[in-house]
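Single chain ahead, written as structure tokens, the form predicted alone.
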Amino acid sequence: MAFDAAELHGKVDWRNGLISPEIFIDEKIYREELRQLFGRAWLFLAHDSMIPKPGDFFNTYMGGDPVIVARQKDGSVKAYLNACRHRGMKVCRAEDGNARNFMCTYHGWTYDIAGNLVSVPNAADAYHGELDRSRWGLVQVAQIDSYKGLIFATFDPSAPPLLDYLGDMTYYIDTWVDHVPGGIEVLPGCVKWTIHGNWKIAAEQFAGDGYHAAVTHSSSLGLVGEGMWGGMPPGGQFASRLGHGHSFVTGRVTRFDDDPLGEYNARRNAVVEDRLGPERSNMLGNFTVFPNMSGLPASANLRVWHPKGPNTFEIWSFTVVDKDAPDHVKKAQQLSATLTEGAAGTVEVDDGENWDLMGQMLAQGHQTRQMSWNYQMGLGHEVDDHPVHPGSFNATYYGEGPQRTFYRRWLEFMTTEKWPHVDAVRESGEPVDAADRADTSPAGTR
């Protein structure tokens, strides 16, 4: 059955905060996500510190497609499909490492670190010297760029520059990648685990759902601190028109009452306030860079939600530390992140249980899929002209503005054929050329 993009407008009523759960379980919608969203959005690949030397590579995914991101001899970075041009077999099955070449283990086609086809078995006697190797290199991403060490790529040559894509989100990204002079470092190792649910549920939670913490994490947070139940803690929420979101409480930089890194954090926070101002220090927050990169900076945790089907996704979790921090501080941050946000972390398992049970209900039920989910918290109470915080801002920690904006942006990607520029004026203030502007009418049945 053909995918009907027009029907999605009836399933995502972001203006009134009503979302159909069909978008989390429908196979046709998921397949279209891979094409319309993951085939066009800028997606996080890796951090500079993960591939510091020429020949270093990291294997990841862009949507459902395996991608190698690799440091080149001249220091630049390339990314290309991890799929041999002969039969589509992976040319590299290691998670990361350093290499000069990648050889497909099916027929032996071999590519250099830039993705060029450099060797084919029996090129002379079977291909009779007629195979043009220059035409059969690995498929490169259309664009690749980085922001302060964070490497992103897109398959869409018409996508706007990365800075335009991030927009006002850079104001908040700086609080965790540029808060100290040396910046950040991603420690070796990536912890991966699978959840039987939809990736958007996790991404929307990290964009702005502080509301769940008081109930979902009541027991686990009580083990490591005072918890968050009772009255709503002071804080705020940022919702980007571009789909990004950030939610934070103020007056603390860690969830622990007796943090083993207290002395280090106190010294660091003075530096943060000097570099970024008082509004962006003393924050404990979580974020999502649309669509599937999220993190908990105060818990040293960065993660990517990799979709593996309408009701399955993988969590790839990284530990992020200050690059110039003492070794004992880095170890303490890694231990803290592992024990709380790792695959079996005291906090993480609470979320995984929710996401998995929701996935079971949507997969097995019928009536459960017919009702609309409510995303109306704080509807109409955001401001777009806050004197300090850019974007749409909610001056309370609990609200669902970031989630509504997330699904508004998702809907735009899913229902437009041209790149969905948000309006006639970019967030940078520069006008958008008419030729670049999206046709925001439904794409129709295709």
Contents of the next structure:
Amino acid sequence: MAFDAAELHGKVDWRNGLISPEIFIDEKIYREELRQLFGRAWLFLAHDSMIPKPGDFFNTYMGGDPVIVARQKDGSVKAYLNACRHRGMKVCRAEDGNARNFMCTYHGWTYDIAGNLVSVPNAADAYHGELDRSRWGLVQVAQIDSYKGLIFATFDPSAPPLLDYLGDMTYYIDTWVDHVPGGIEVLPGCVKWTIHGNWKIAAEQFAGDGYHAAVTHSSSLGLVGEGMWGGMPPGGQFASRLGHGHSFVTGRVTRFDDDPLGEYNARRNAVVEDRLGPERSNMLGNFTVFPNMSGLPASANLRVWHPKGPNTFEIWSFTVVDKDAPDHVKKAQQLSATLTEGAAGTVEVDDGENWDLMGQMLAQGHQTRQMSWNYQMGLGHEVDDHPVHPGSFNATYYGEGPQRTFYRRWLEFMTTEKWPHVDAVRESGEPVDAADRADTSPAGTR
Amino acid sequence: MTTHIAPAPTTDAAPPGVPAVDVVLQFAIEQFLYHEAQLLDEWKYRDWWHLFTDDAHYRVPVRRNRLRRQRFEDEVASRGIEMAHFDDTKETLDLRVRQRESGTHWAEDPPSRSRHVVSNVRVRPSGAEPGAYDVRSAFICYRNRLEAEVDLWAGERFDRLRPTGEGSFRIADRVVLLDQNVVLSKNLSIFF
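In place of the form predicted alone, output the structure of the form predicted together with its partner chain.
After this comes the whole thing, all chains and molecules, with the earlier chain placed first.
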């Protein structure tokens, strides 16, 4: 049965840019989010370069659930719940590494790297040889696929293929994973830290909130001589009907005047322009792949917002470099990324202040939850037929179109039982109310 | 662009009961560390910055949960091309101090109250740099911020201290091992 769709529709008025902050703090909504959204959407797990060899694994989360993503002997990748089928204990507590199998440390049930149950203590005597091990492997994700090295998975067997899920977003993803012939790799060392706030606040910011930078990041922008931006930098915003967003400025290739990578970047930019064309090679932006994967290519940063409750999330921050770049360039990029992003990053530390304090206020207050938050910037100024950029496009750097679209998509996931299709919307040109679709969808299709 | 990598934090202490240096030197180094802690707790970041040598490195690696039977030594990340919380030179530490001086660094404005408690100070002559000292110390750092925000960090520091010739020291290298894997606070807008 769908969650109280009418109630949620009352809280998320994306058409008019009005959103109730209850969706950031309500425990019931959060539990439903784990089921309806994180239980169905394609979620980013890892990059190929993080698990290059057979047996390499990386421990991550899909929503609230721990998931192991592991390279198989044949080079393929599997992902499965990090939870023993006997009592649900974690079968692996290391965050990454290489393994032939995982033994649950409760009773010793042991699984191979593919997640098959290969050994059960006392199988012959205690179980009388009657336990069918083939039926008790680790719970596999329903679908796993990758886009140019980015590995995603979904728990929903009826989810559309990954490429359909990403949609027009691949046009923008290519600017940060396929801008040079060798592609990217993720550096070792995932920086993880904790915000007492809601994950959506961070995801919406990366989807399109260039507006916050001038004020929130005044002190770090000031370090490089720019100070507070007076006007609005030239740029644009892309809002995908599928919930993804990308926001960028144009005319600059790096954030830093004294970028130690200047010479490398200058050479690279010629290659990038050749591959991506003049428009896409000139973007300096941030993005969110719906729902919780984001990044800041200008700072070589890729991250996931892992929910840990309605009012807590962890940031897992990765740094990406050009795979074929020389080591001194990779090292310089690592130092630059360390200085700016992460728990101690000069840019990042000021974001934590906002997200965490907003979370505290919503946790404690009543009146602060009754406010309607304003998402009206640029409302009605998007175009769907931009000659260059696909998607809903706003030709200014500031605007909240990507956020409105993010919450529109969120609402669809939360209020439909069937996979939230959007094809019908595109064909008719008229938005189809998610609740209406839910009424006409066969129940229990997942 | 320097690519200097901080030395591995493998400074061994002298055996129990056997001081590696005389008590006056031990005392002087402890007093130096207490003075440094006071500068941080009193928001005198520029004075703190002057305690570092021009070629100083300041590094806080990411702690990792690794299988003991397999690459346990990797629990502390290598000094290669690997992400850290801090990986600073004196130049980039200057950027961080300037950020605190800007008046618009909201994560520390209003400023946090902090209390750096330094203990377990073990000193021995540096094997890598004649005349310098390798100093291990433990710390607890309490932060109270705004109305009711509390963070608590613990860890160990591996310092290379260089005598100034005037009875004091400068920090030539510092590796800080935080005892947290996932940092449990909203940021690390603080120095250790």
